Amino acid sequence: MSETLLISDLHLSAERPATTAALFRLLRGRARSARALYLLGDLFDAWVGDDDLQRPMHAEVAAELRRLADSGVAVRLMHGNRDFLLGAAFVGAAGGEWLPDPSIVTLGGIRTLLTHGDTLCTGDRDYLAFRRTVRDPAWQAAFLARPLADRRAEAARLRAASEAGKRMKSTQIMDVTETAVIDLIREHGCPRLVHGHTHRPGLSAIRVDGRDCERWVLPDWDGRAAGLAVDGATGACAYWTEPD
């Protein structure tokens, strides 16, 4: 049985084309045998609307996405903490499945959790209220009226407010918090987690209710492919990069 990619954190957008041109390697290339390509959020920057679609770059992702998808690879979204605007206009483009957040997979015969991973980092209270507020549907349908012009003005307004609140906030405020891992394994009953958002790959082992578990992190991406494979026959996790 063939492996399962999983992926995070591509932040594409227009001023970052080496990112763009090796998600379209992947695509191209090794994620044509696997059997799915899970895309745990994060795949774009910022989405400010499905009708921003117009834009080439983003035209592009959808169609490349489009044609694994036809190819018989199974193409699973989720929404992420920059690109949660996402919606039907741009996955049936991409003929893609939405993944609601967070999901449970059978993954080589593993029951996986999957979550983008934002809610875990519990520190950060700023960022929980900032996303209440954005994730509230009567929030998102007064944002999505305005014109596509603010809409992207706002987009650049707020991932720079971000940046700068970042740069203020201590590295553990802004990582997962373990209570919360814990209760979200608990509640759910997976022996394994796969997150993204922190930008810190690894694999921890993490001891639940007497039982082993194990929690493991999505890298980034910064103009080079990278992610996580389970292989198919045995469950087995493995992080790769470009060139692998």
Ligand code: LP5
Contents of the next structure:
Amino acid sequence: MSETLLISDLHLSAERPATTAALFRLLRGRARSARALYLLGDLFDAWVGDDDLQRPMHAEVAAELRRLADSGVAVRLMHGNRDFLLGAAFVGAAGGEWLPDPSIVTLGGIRTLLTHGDTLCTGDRDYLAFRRTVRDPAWQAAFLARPLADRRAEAARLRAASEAGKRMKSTQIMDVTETAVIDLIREHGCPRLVHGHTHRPGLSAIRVDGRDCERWVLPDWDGRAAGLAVDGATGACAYWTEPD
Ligand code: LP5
Ligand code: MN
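Please give the other form, namely the form predicted in complex with the named molecule, since only the form predicted alone has been shown so far.
Once more the chain from above appears, this time first in line as the rest of the complex follows.
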């Protein structure tokens, strides 16, 4: 019996080494006996292009993921809203595989819909407009053509603006809307949805077209590893947190 681990929203940054250390403990410990590790976005606090792999912490994260992948554990990565510029060089260095957003995987026999979760926040219209711009390949090519130092500075400005903006937005605007959740589940026909982004871990029951479905929200990290584990034999899903 082996488990699949799902994590997201680590927001790794050189300024918060305790969280990177927690990831390394996970990758060297519990994850070694897992079947797969799913990273559902926002592994990094900000990613400005794969040439930033030259930053030591970034290269170490890729190398540690690769060691896990080389030991036989599948490493699957999805973009988040902060690291949507992660590209082929990073995934290659990490020994991982891309997971499009959304993706359907069968975990413990249960068809499971995986998404970062930002697109479910349909009340946050400013964010969705911003997202459309920065997910445009032409915008990304122009941004990636700028010098690395400029891109880092732009990302820092945007992170600060985002944190300031969130203080002005209602908690309701920054959460998923039920309609978006129902529409996504209906479109893909999965009884279980797992996402991150909102940093509001919890299980909600939701009825879609007469069927009972589950929505599991992943926790964000703050110096301690945390996520979901799905039992490969039974499909049972449970939260876990690294012990003190
Ligand atoms: O990330 P978090 O939790 O703070 O908030 C998100 C939304 N914010 C973001 C921005 C990221 O935090 C920063 C990403 C850094 C990436 C670096 C590489 C690219 C650099 C690009 C440089 C231009 O995703 C936040 C949501 C919140 O989740 C809850 O869902 O509300 O949304 C915003 O902050 C977006 C604002 O509402 C609108 C932003 C307009 C900004 C315009 C300035 C520059 C635009 C230039 C390009 C279009
Ligand atoms: Mn996010």
